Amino acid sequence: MSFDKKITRRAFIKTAAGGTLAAGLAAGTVSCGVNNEKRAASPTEAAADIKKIPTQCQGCGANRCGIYAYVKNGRLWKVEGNPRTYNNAGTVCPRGHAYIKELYNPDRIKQPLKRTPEGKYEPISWEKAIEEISTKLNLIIMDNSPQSVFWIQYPMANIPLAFRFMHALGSPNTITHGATCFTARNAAFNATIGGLPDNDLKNSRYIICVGRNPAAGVKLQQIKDIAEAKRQGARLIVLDPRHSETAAIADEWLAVRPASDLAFLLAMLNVIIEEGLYDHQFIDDHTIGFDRLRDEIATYPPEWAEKLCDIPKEAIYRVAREFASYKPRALIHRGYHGGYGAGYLNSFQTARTVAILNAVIGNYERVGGLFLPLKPTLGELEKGGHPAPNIPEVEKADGAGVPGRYPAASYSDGIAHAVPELALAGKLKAGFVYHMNPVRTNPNPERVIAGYRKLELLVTIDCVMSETAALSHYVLPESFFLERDDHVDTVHSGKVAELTVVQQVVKPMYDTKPLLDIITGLSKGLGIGKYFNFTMDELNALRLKPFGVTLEELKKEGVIEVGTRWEEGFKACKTPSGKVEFYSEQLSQWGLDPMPRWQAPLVSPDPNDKHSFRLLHGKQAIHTHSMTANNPFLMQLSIRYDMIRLWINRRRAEAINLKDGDTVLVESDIGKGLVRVRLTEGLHPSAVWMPSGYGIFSKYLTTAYGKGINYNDFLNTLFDPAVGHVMSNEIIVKVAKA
């Protein structure tokens, strides 16, 4: 079959135009239903008191933007992008505009819920919830051990509070989403360098996103760096089966086969080290291993990986000489989940090859290229009396860090889909689910609500009745973000540290608390309350103490920067070297490849089997994994642009009789549903593609109830060796028209 393995952006803008690139940027004019449009006040509204207050937006995880919200009449009004932030400088997103109504959604959980013998939901006191789950747990922990309970949640600024509750109990076992997204990347990255570098976008010259996608990702700051970058002449290359927002921009998009990146990427670094167009100064003075590499990569020339990715040789020549000829001021984006962040058996190796070619051109803590971004270290609650309880000096039960078993994986991050494997082996008795919805957004739902099913507790905190909390034993409703004041957050990290917090900025509409407060409530019917006598306000007074910095101070400007901005310069690596390390003695010892080696994918479509593909997935600019689904501004956008569909190469469609718009089955080994599919030239053939998101099946969830499928539907429950990731693309599903 033939197929056009390069196509430019002036060929594909068109069709882009009709894709999720055109809802995206749709999405971004669109007000959703916050009152932004200028007209005449009314005399109520001229008369009211106006309050501007900055906090930080909670529309994604990741982020974190800093926002300021305005207040009128008691109620919020608007939102705006705090100018002083890194992560956004001054805007806000579709789904930050947006997510701020889920303050008013009638599917919020009003008050504490309990579940009934019947299965139905009942309103409890707070008091006696925490009553009846602190005895349970009680019982729970003495019947087995602390280490039967676990705590999982997305990774926000508050994660502190769960580590100092799990560690109170005596349990190692908080785990985040890390693995259903970037663990193999983080993984692979400390292997190389000793920590998780950031993009200097804006100054480079050549950049190339491997699967990465930050039009639709969305990170603001990377938007708009990308481009100044290319206003300045940068080129930017996508590397990528799918024809993103981000390929839409790009100079040049490469449609490579999925799971072969890793091909592309080892004659790449081929080319740069057989030619000697590497940075031998660096090399000479900041690596280790590099005699070893050059031996090893020897075997990977473009014309064997040709075969492997469906780019020509002659393509990969190309960029591997452009993108060595602007060193230092190139770089290779240091990605997320997309091409290697937890989608394939190779993504660890995919990622520590990405690592080892920035570090061949000599690129790190360059202007340009990447660096370490600065991060302010956080006072101690032990300075102001408040005991920190022992870490638990037992391995984690899903073996996150235990040689062995996941040795490469985050100790602090966990493995989300091991937690109803170990429920039906009966190692795990009773979880906390705070910020998270694990039976929607981990793979094997049906599998996943088993194990949730067979926990003799489980408590979730949240602000809806998602998938896992009507699961639950009880439902403890969290304040929203508007209405609650939390942990003072660091996550704005660049070329300067940056403070920012989340404050209250209206009152609680319903009887709701902060998780602070119910975690100090838990904490003193567990026995462990001298670890929580402390005020939020305590907490975040105690964190600012080292830089000089009040609390009233940073509620006051939203964002401060601390200490001295980024200057160009090799710093040691947090590496058992101190240097980078192209081959890893550690991981060598862990029994893993020291070095970067081609792997085949677990799978691979049937070529001989018209129907067979592998399903990949990804990002709209409008959603945030299942959480905005139930949005209604966000779902109808959604809707109107007509995104809930599988993308499907337009060749192959036609060999199947199938026409844009067709309802059509996918089915996989363990799962089936019906989508339509969106006919395009934008995709490689051997693939589908499904944006993540929807597929929600909680009932409770009215708006988004029933939209569209999942690719957790069709995905197997499995474990990489490396970091223990699901391997979310290793799916072949057969697609027929319905």
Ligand SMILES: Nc1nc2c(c(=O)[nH]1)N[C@H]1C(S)=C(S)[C@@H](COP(=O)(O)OP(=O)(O)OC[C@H]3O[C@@H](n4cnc5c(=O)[nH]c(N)nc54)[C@H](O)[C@@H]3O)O[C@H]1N2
Given for the second form:
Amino acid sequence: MSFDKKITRRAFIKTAAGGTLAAGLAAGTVSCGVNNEKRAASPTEAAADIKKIPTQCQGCGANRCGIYAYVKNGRLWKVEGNPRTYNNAGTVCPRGHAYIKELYNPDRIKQPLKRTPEGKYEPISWEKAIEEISTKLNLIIMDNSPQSVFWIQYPMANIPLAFRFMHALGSPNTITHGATCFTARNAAFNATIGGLPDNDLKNSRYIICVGRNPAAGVKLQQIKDIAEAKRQGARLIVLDPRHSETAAIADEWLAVRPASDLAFLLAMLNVIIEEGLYDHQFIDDHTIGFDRLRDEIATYPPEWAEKLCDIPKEAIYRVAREFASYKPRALIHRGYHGGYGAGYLNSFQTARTVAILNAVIGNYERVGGLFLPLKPTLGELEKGGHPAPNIPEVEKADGAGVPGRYPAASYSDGIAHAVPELALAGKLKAGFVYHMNPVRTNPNPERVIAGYRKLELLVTIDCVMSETAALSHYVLPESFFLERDDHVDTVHSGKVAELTVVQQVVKPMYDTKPLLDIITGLSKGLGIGKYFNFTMDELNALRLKPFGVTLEELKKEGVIEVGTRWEEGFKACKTPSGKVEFYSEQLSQWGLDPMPRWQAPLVSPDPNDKHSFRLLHGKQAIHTHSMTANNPFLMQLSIRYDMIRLWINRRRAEAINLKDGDTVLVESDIGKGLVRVRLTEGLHPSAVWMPSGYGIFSKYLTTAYGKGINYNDFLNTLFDPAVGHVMSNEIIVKVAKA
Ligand SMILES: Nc1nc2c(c(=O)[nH]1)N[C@H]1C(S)=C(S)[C@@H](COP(=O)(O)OP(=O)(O)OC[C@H]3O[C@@H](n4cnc5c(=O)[nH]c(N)nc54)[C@H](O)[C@@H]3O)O[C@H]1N2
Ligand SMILES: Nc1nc2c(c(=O)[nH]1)N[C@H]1C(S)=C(S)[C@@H](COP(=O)(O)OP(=O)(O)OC[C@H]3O[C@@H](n4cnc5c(=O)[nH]c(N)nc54)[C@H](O)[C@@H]3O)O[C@H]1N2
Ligand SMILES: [Mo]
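Would you mind generating the form predicted in complex with this ligand now that we have the form predicted on its own?
Zooming out: every chain and molecule, the one shown earlier first.
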């Protein structure tokens, strides 16, 4: 299947944003709810005091784009992209425009809450809540150990506060959502080049996306760069079982069988090596293990792969040769979640092969290839005389980074969905959930609920009553991002390194606090107050010190570039050998395959059962994970464009008497649910695909409640043996007319 479409900018934006109305939102700026352009300004508005304050968008935790927030007559009016930021350069996505309205969402939590024995929530003062939580936590630590306590959160810029807090208590158990998202990819790039590279999409001539869909798994800079590369004549190849929003703008869509990209990629490597199309100099100078790789890869020709991945051998030969012919200005996107982030038993091997394919054409640290992003090193609290707690010398309860358990797992991300299991086993007794909603975003909700319920103390810090908050003993409301001064952040880095900051735009509307105030309060009651003897301004000033930038300057500009820019040229990398490792001694020592090797998926649909499918999922451009479905503007788009549907291959659907729009019963071995179908030619026949932003079941989220279902309802509690990730696409479901 190949498309040779000329793509206009207009058409591009339309697809990228996921719909016509969404395109309007992405292309320009919209004011909140009212069309100000078409209405004559009232005398009060004309005289209005308008403030334009730079800050950072938090409509998804991932990109944290630079924005200007406009405040008019004391109310938030609209946002615009900060044109100077590397990540978004003047643009804001639909979520960014709409999410600001959460400030005024009546579902917000307005004061701290405590759960009653009947399961209701009653207001409690901050002082009382902090006192009760500290007292309870002290007892739990005395009765058990500090290691029975955990902290789990979205990996935001303020995560060092959580580390400090847990380490001061004596617990190593700080965890992020990584195992549900990207840890297979990270582990593979770490093993191969000692870090996670970025993509120089803009200057590339040949771009392959393997299950990476930046047009809906939005990263604005990447979409802009792909559009620019295409204007310059670059070719874009998309491997995806689904005709994704990025496939829609590609030169070629390869509808790979889910879970079998590894076969395609191994065969590409086979062709490049057998035909001598690799970069001989780069391999000689900067890599180890090439001869062993050559022997290993000889067994994977395209003739072998085509039967597994459903892509004809001719296409594999052609893509491999084209990819190598553009070296070093060709790349396979480093990926994110969908293709091999945490999806399959073979995700780690798939990501390893992606990392190695980029290396054999010598594209690391080259224009148009992959490069290790610049990351500014922030100043440290210790330099300002603030003591640091020691890192506890005990293993993490989840086994992350522990040989014999999950050796390739990231120590700092941990394994999110191990928390409920450890709670059920009595190993974790108390925990804090910050800016994360594991009860909705982790697999197997029944099990997650049972685990979190078993905890003797659960405290959730959120702005709304998420599914997780609605299970907690205490719910502490954080001020909304537009209401608080927060951390200096280094997320905007790539070929340039930038500092950004979250700052207060409007005064807090309710009795809420920023995270540092909450932790500082708790630390006093827990006898670790000496580790939190600073304010956010003091912390930020120290972090900025090495750059000669003041907090005032940063708050004025919103973004400041620091250090020198990226330059071409591979030096050394942070693997044990200092070279790119085709063969990894470290992996071998851990008992894992030292070289990529074909590995079948964990489960496969039954080819003789007309109702059996693999369940896939993915992002829509207008929603973030579980956190935007309750936004009335975004949910309205979902409804208007009929986006809450399960995609199914038309031929397969007709074989079981389904028509477009029919309601089906979807059933796996752990869950079932009803959803309407969307019949399409744009999906591999072996799979069904579900948008991942729905299925909210917290009754406190009044807009989202009860709309749609979610893939986690069907996903068993699984742990990849090497990395411990969720294997989120190893789900077989039966689909039948309801
Ligand atoms: N709008 C929006 N944007 C976001 C986010 C968000 O929540 N909403 N979150 C951010 C975050 S945290 C993430 S992780 C990224 C996710 O960014 P991506 O990983 O790009 O997005 P996904 O939608 O998870 O998956 C992309 C594609 O993978 C395909 N896929 C599934 N299985 C396979 C397979 O076996 N092989 C191949 N080749 N493809 C497969 C799916 O069909 C889907 O089209 O998005 C980021 N940006
Ligand atoms: N249902 C579902 N599950 C998923 C995914 C999905 O798309 N849908 N995607 C997978 C992927 S790729 C990822 S990365 C993970 C993400 O998993 P999570 O990190 O759990 O994702 P979110 O749904 O974004 O949860 C963020 C929570 O933070 C809250 N929040 C928002 N702003 C603030 C704030 O300023 N302060 C505080 N304290 N809280 C705030 C939101 O209300 C929400 O409850 O989920 C994985 N699992
Ligand atoms: Mo993610």
